[in-house]
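Next up: just one chain, as C-alpha cells, the form predicted on its own.
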Amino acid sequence: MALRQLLRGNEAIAEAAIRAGCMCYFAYPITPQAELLEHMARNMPRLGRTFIQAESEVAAISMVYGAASAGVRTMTSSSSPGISLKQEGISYLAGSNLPSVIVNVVRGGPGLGNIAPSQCDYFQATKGGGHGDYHMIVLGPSTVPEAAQLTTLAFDLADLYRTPVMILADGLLGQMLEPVELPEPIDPASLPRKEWAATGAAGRDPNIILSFDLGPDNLKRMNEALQAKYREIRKREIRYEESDVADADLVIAAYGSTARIAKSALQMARAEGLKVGLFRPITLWPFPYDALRAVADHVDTVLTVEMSAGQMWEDVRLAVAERAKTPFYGEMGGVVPTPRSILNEVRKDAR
C-alpha cells in the first residue's frame, strides 16, 4: 500500500504533475496558489526538469506554447487575475491543438478582488475566456486527493485530444491539508512519441504548428476539425458524481469545494427527514447535461449552490429545462457557504 502524505491542495497538484511526467513548468507568483509554484521551484530543477518564474503571466503562457510545441508535458498555474492575462495564449494553444495543463486556484473578484476562495471564474473557464470558437476540458476537484488524481488525468486527456485542460480549483482547496495517496511516478521517456511535435526535421518533412491562416475557407476547415474534436470529447469524457439521488425530492447541484460542504448539509437534511441528494459535475466542460436532466425527471427541485452570482446555475437550468424548480443560493467576494446556510436554503425550497 502506498504511503499517504499530508499535503496542501496546491502541493498535491504540483507533486502529481511531477509524477505525471511534467517536464516544463512556467508561472508567475500570485496568491492563493503560491505553494504550487514553490513546490515546483524546489523539485523540478533537482529532477533535471525546467522551472521558470516568468516575468509575467503573458510570458508564462507563451513559454507553455513553446514547450508544448516541442512535445513535452508542460503546465502553468495562477489565480483569477493571472488567468485573465493568459487568455490570449490559451486561445492560441487551443487553436494550435497543443496539449497543456492550466491550473486556476480561484480567488474572489472581479478586479483585483481578494485572496479568499471563490468560484467566480466558471464562465471564463467553461465558455472560452479568450477569443474564438474553442473549449478547454475543465476539471473541478472537490478534495485534495481528487485534485491529485485529476491532475494526472488532465495530462492524459491533454495528450489524448491535443488540447489544453484546466483544473479549476479555489483558494479553499488550494490551502486545505488532507492525506493524499500520490500516484506512482512515470518515466517521461516512456510516454508515446508525439510525431506532430516541432523537434527538428532531419529525415522528415517539417512539422508546422500554428493557428493562423489568412484564407477564410482554410480557417473554416480548421475550426470544423476543432468542433469535431469537441463533439468527441463531449461523447467520451463526461464525469460526475451522484449522492442519494434515487429517492430525493430535492437535489443540490454543486461542484468543487462547495460540493463537499453541500455533502455535510445533505447529511444534516437527511437527519431531519428531508429527502435530499447531491449532483456534482466533475467535468465542468463538457458539462453533464444529460445526466442532470435524467435526475431532474424524478425530483421536484434542483438547488444550485455556488461561490458566485450563479454562473454554473445557467448550465443547470439548461439541463433541467423546466422539468423541476431551479432555485439558487450563492455567496460572493470570497464568502464560503456553511453546511448550516445550505441547509437553511434546502428547508425553504423543500416545502
Partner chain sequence: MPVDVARMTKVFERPKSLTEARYTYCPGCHHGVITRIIGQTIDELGIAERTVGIAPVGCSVFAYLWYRCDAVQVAHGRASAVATGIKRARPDLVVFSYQGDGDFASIGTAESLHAANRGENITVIFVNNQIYGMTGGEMAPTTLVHQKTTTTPDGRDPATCGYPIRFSEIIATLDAPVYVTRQALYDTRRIQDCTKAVKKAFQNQVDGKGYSLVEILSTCPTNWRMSPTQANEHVANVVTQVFPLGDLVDRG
The other form holds:
Amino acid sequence: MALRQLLRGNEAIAEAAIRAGCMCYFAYPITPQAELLEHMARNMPRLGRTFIQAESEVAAISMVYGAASAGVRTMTSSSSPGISLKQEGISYLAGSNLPSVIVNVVRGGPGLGNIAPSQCDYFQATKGGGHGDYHMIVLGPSTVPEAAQLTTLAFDLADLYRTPVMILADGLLGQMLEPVELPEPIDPASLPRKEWAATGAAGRDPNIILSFDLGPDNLKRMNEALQAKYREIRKREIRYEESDVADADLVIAAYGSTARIAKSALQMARAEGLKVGLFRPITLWPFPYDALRAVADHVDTVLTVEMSAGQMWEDVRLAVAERAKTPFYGEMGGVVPTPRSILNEVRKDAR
Amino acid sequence: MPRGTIVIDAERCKGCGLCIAACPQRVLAFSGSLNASGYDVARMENPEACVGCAFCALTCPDVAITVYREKKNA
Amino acid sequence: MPVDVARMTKVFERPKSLTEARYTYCPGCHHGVITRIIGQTIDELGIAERTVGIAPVGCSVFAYLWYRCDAVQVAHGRASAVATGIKRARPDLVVFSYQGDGDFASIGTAESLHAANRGENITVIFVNNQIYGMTGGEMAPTTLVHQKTTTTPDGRDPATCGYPIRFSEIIATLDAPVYVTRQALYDTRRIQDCTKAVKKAFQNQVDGKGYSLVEILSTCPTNWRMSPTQANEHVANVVTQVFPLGDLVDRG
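I have the form predicted on its own already, so could you send the form predicted together with the partner chain?
Every component of the complex follows; first up is the chain already shown.
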C-alpha cells in the first residue's frame, strides 16, 4: 500500500530517494535544505545505508563520485552557495558518465544572498555550471508530491543514461508541507547490475572510471559520445505540462513554485474573462523548445514569470522567436510573486 | 658459475643508473648503447660477480629487471 | 660464459598485478618504485580482484594504467573523499588512493584530513617529492625552506610562503588513524622498509582496522635538477632532516 504522509518538500525528496534505493548520501548542512540532510541522518543508518555529513560540499560531491563509481545509487543535496562548490564534482560526474542525483533547494543570491526562495540558479543548472561541454538532466518540481515523483524519476534517468541529474527545487518547495503519496520502496538488489562500475576486476578486465584523455582525438570522441547521449535525452525525456492553452491568447511560462502560483493567477484571470493558459517545463534541461514553439504559434503573448532576473526567459525567447510577444515578470532576492502580482502583469500584457 | 644473474628489459630501461649505484658487487654499468627511446641502458659488465641479491631490481623505478639465483641443491 | 637461467630460480620479477604498460615517469623517479611496491603488495595479499585504485591529478594521473585492477581517476585533491565514497558503498573492496604532496597536502587538505579523522578503512599512499612535477616544478606545500622552484625562483622564503608542511604529523594528532608512517626509497634498506609499511597499510584495511597512511619521500630528479643518484643522496642527507622517517602512529 502506498503510504500517504504530510511532508515538507525536503523530507519528501529524502524519503523518495530512500525508496528509490539510494544507498549512499553525502551532504553538508545549509539552509533551506537542512531537513533533507536531517531526514537522511535519521533514516539511512537505520536501513544499513551510508550517511556522511561531509567536511564540505566539495568533499560531499566527491564522495558521490566514489559511490557512483562503485555502482550504487547515490545522492547529495544543498542550496545555491553549496551547489556552486559542487560544480567541480558535477563536471567530473558528467565527464565520467556517473549516475548521480543532486538536489538544489535554491535560495536568494548571488554570494551569500539569503535563505528565501529563488530561481536564480537556472543558468547554472541548465547551461552547465562547471567546466566543459556537458549537461545534466534538470527536473523542476512544482509541488511536494511532484518533488517525490521526480526524485524517483531522477534515479531512474541517472542510471539509464549514466548521467548526473539535478532536482531544481526552491526554498518554498523545500519548506512547504503537503500530503504526499510515497512510492513503494524498491529493493536495491533488484536493480540491474552496472557492468561498467569499479567493483573489483574478478573474472573480467579492469574497469576504469575517468573523464581524462591527453590525446585530442580521443577526448573529442569522448565528447562526441556525451553529445550523442544528450541528443538521445533530448529526443526521449522532455517533459512539460500545459494548462488551458487550447483557447488561450496569453500563456504564462513558469516552472517550479512559480508555476504553482501562476496557476492561481490563471484562475483569477479566467474569472475575469481573460483567455490565459500556462506552459510549465518539467525538464528544464532538456528544455521543451518544440512544445513551447507549438503553443506560441497560436497565442499572442508568452509571459515568462520567474523568481529571477529572467533566466528561463532566454530559453522561452529562443523557443518562441518572433511568433509571439515575450514579456517578462520576475522577482529577485527571495521575493515571491503573488497570484495578484502575476495577474497584474497578465492584465497589462493581455490588453 | 655466478651465484645469480639478471635479465634487463632494455626497452623499459630509462638509463637512470640507480641499479648501477645500488649493486653491492659492482656488476652493472651503462652499456653505451641506446634503446628505442634513446636511453643508455644498463647492462651486466661483470656478470661473474652477480650474487642475485636483487638490490638492482628493488631499486629500478621501471621494473625492468628480473633476477635469478642459483638453485640451492642443484 | 652465458648463464642458463633455466637452471636457476627466479627470485624477482614484475608483479603480476602490474600491467605491461611503460611508466610515463622521468628516469630515476621514485613513482615507479612505489607503483611496483603496491603491485607486489596486491600480489602478496591476493587482493587484485577486489582492489580499486584511485588515480590523482599530477605526474601520477596515469596510475590507472599501471595496475591490473579497477581504478577511478579523480579531481585534484579529492582522492580521499572519493575513496570514502567507494569504500562506504562497497566495504568488501580494498580501496587505495595514490596522492602527491600538492594533491594530498594542499588542494586536498580538507578531504585528506577528514577522511583520516573519520577513520575511513582505506589505504592512502602519499608521495612527497616537495615539488609540482607535472606542471613544471612549482612550489609544493612540502617544498623545503630556500628550495628553488619555478614559483620560488629565489628559494622558498618562509616570510611569504610559510614552511614545509608536515602533514603526516598533523594526521598523527587525530584519534582515528591506525597507522601513519613516513618512509623513503633512497637505498635498498629504505625500499625494504617501505615495502613492509605499504604491506602493513593494506593488511590493516583487509583486516578492517581502519585508516592507514604511508607518506613516502620521493625524488624528482628532473625538477630538482639533479641526477637520480644525487636526488637519492639529497633525500638521505637533507630531506629527512625536515621530514624524519619512521612510524608516527601504530595502533595496529
